[in-house]
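One chain comes next, on its own, written as structure tokens: the form predicted alone.
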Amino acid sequence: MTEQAGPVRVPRGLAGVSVSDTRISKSSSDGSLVYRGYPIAELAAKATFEETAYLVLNGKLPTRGELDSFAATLAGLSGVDGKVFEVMRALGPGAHPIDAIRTGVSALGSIDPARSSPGRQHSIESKMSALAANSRRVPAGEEPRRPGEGRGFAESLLQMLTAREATEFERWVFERVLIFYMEHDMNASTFTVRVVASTLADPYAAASAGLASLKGPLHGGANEAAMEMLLQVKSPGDAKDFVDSTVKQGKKLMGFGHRVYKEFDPRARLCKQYLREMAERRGGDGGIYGVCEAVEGEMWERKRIPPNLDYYAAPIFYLLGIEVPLYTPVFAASRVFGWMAHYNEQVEENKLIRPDSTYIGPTGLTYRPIGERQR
């Protein structure tokens, strides 16, 4: 990229100003998303969770060798320190799971016995599905839940989250979600991790920066206010008073739109699928895949606003048996590979990210002490 002699002015957000060349993955205003060069429908219809996360690693789908060595690292390493557990532990039951889960990686940080970089990176990919599922649980007291043996990653978490048994197609879906949340190219949780990686900050002060960006609304921790606010909406036929009555308040209808996808998410696409076969299998679920229907209809039909994929992933969620709280926590279990590939991406070819700022203040004052200055 080329750099310029002064201060560029920029549209606040950065929204539409390409700031890194990226081989990761790659979102677009058409409905199409790739990782390394390979649909997301194409991934999500045949390729496995450790498939996936190593191709966003390593720019390669592995060989039979090369997953069975990177699933059994993630096995080795998924187990978590009871002194880490202390530390989430002392924050107490009133702590946010993702207070819990970045406290507990940078607690991490300090007694891993990981000292090369792969293997650090390869020790909070694995172990951020057990902080993500305990991040209520230890704060509050509980007995941590460890990864099960003879388990893969999502099939792990996810018991880990439910503490039961799920079915095959159950397992099938969650995983299916744990990929679409895996990468998004330049967003706002990426974005810090690369700022604090061009410091060439190790990866576990990255991810707990990546954490941090997550707590917010407008993007971690969206999936949960979808799903707050779909339980708000008793039946598919309240959906037309209640969209009328959130946009007549000016409220934002959470789940919708997206700062790429104008026309459609294709991950929300493919979930809104699952959703929906989830409840034919089940016979009955409350009528939640039709309250999301129909929502969707009327704000399309009020907003030409789509959904994104938090919209549908949080009843999915929903109707595995997940808390709401811990909807944000399972985003940084999957979230957390492609932060490190963008770890990665960044100090290979790396420039302190530094951007300038135009200063609109006031100058020339001058100082006056304590007792001479006016109320």
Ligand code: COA
The other form holds:
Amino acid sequence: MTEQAGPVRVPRGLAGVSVSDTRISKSSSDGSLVYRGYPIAELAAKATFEETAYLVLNGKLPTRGELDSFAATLAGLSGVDGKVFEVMRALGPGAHPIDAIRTGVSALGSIDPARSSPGRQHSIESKMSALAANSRRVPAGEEPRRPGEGRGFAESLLQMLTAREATEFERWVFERVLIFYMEHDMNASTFTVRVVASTLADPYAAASAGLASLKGPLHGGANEAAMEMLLQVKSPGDAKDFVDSTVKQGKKLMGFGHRVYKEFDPRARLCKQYLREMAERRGGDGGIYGVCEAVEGEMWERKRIPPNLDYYAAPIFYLLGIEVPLYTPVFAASRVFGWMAHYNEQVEENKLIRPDSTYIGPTGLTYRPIGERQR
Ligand code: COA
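Pass me the form predicted together with this ligand as well; I've looked at the form predicted alone already.
Next comes the full complex, and the chain you just saw is listed first.
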């Protein structure tokens, strides 16, 4: 009889393990990131959000006709039924915004008129914006803000979030940040989405699972945590003490570190440039850029750990006037496009994702009735 091989052991957290082939995107330790073969800096410099979303979903840049039709489809599906907002409102003012969106997406899975149509994924992608922008307002009993007509995806989302007219440059920057948040190969929420997709559950179920995974501060919640941290550092001169005492307490600095990027995160570098230009154009930023740069310098000096996208996206959102608890919802409004691309890729070449584990608990115990058990 041949000896049965045990399960393959993989590093904790699946670090460095490739769990799937993908054609969608790739981040690499040398600081490069490509979406469907296009370097991120190229897309950031030249593409719109809708073009990039089409690329991520379809694997090629759209023609003018394809782009117009895609943008019109998204705009046409963007309205959220009042019943979905009622479900979110029932959660009450204490609801966490991500819980509110997740509840909204779950409700959509039952009542979205598009749920049985081939366009249901575009319905989720499009409606996620209004769910995100209203994820605090609606549970708090306020009226939902609706997507504005005649505005592009990014502009409409920003308008719903802030209820103010942003400058052209601010809109441009916000759109770049959304492009960066759209897709990032096998991150935790995308992996979650692929696990759910592999069971052949519907995309509403997959998106709500993605949202659950995004909530934590080690993933999507990091942009809010980074902003709360930055607000504690009053001036660049306080950065050294702040970094020292956080590290000494064994705590992590939010917005630093990455599973893949060890030298630099290309998205953070670009966002840093945008933040500096925003501060210059405004003629002042309350000192945020200086604090960011000082904390980054101290962290590199001390730990050789670079900032990630969340670190520089957060102060951009702050200057745009977006409330801090809405930062992770903004991430979700964009990442849903990447999730849907991965959902489709998983289903097209499906194999149920069902790993094994190594049991290290006790064995051979004998059941005793409850009255005979010792504490
Ligand atoms: N602050 C302080 N130290 C950090 C750190 C941070 N933000 N990120 C990593 N480190 C340290 C760890 O303490 C660990 O040190 P050790 O080897 O002395 O124990 C080492 O760097 C490796 O970190 P680890 O958490 O094991 O790496 P990872 O690849 O599992 O984690 C993250 C990646 C993103 C989870 C991690 O960097 C982190 O928690 N960052 C803060 C949250 C964040 O910004 N998340 C958004 C990611 S895009």
